[in-house]
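Only one chain is included here, represented as structure tokens and corresponding to the form predicted alone.
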Amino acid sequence: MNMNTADVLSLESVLVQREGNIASNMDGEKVMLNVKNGKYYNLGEVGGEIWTALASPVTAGRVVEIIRETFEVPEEIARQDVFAFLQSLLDEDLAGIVSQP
């Protein structure tokens, strides 16, 4: 069953990359293979630091704060950005919840 996880995801949704995708950096940006699908993924400056950030079980609030202290954006907009990224990795199953509050 295939839930609609833009309902659901929240500050303290907890989040970790799935497994089987390699991830390298090209000029400054990370780039990454699916190696169950055979796609691409270039997931740009941001993405790449969210990406680096679920390599183990993290909040999505936490992500925000990266993010935000990262870039030194206002939380508004890396709390728009992050959930915008985290919707599109679940939505292709790159990464998966791991829990919901």
Second form
Amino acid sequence: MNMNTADVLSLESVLVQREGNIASNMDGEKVMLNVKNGKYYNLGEVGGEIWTALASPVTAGRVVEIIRETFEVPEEIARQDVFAFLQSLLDEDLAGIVSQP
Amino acid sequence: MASTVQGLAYKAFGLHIHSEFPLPELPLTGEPGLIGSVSVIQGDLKERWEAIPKITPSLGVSGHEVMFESKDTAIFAIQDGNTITVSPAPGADPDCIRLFILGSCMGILLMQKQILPLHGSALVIDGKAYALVGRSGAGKSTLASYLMDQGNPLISDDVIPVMVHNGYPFAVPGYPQQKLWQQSLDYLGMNSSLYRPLFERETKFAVPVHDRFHGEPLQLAGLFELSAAPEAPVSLQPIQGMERFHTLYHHTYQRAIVDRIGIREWHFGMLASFVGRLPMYRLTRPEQGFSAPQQTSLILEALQQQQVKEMNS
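What would you give as the form predicted in complex with the partner chain, now that the form predicted alone is on the page?
Everything in the complex follows now, all chains and molecules, and the chain you saw is the first one.
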């Protein structure tokens, strides 16, 4: 786990899904198969929304807004959770950074 | 190619099978198949085999057609989930051709029909279906045969077609025959001279099980993955989380085909639609000796615990 999440990602960072993943729904949760490494992931319900939001390039800030609207959570909590999740997508190479401010 | 098919209709894998090749191990039927019908015809595939794009030297795929060649046996074409064409090699062994029709061809055809073929045996225990999967030599057929001796009917041996209905997986019956290795027959005290070898000189035998066969689809209530390890005690652990996807992928019949015919996305979605409702266990046994009775008691114990859990939830 990267401890400097806040230094790497900012609200203006633009991210997008990497190709080569197959996603499907499993009882409300999003599950995914990375075809390249053969690994299976359970993104969960919130993670699934974040993943869907990354279908085309989007700022981390916009993703936080989407999660706040969808799950009615306070901004600070949404920001923490979204950043932590985005970082794990980056760590697993499931998403990539398109541009940094 | 013949447009009407002469011959008898058989029932297996939920299919109504019209076949120009005799398939004596299958029961005859006059009813339509649960999953549909298929024609098995003889035809000259030489030109089509030359023309089809090859994925490996012995496998070709084009659109809705999969073709493969088994040298000295036949060229096979499986089309649109409804036609199997066979072009036998001169002097080919009919028993061997039949093994391919009922094995590889049916597996590919089921996938074309979007039915998941699992590699293993399914049996009825307490009115529900349970699948035994595992690599060759893991002890599937010995355990299946032992369970049958204990009064648990067979649903399918080798290929288990799995259909999903309302989010629940169902095992569809294969046909009333079990394939057993000489060693399994020895363990089970069966006399191999009573059974037919599957091919010439093979040590795998076809054992008819008409009286111990369950011919109707049944909810698949659990899966046991068997493996053998040197000196390992007989033990059982649940398979949890995302590893369950891997287990189902790994034991999909002819899983290499899944990628090669471009149905991985369908396959993954199909697994996701029911994997949450299918308890899975890993069953380990020692390589040496006959441990089917101990394995059986662990299975029954696990099913009892599962029932208690379901009642409490």
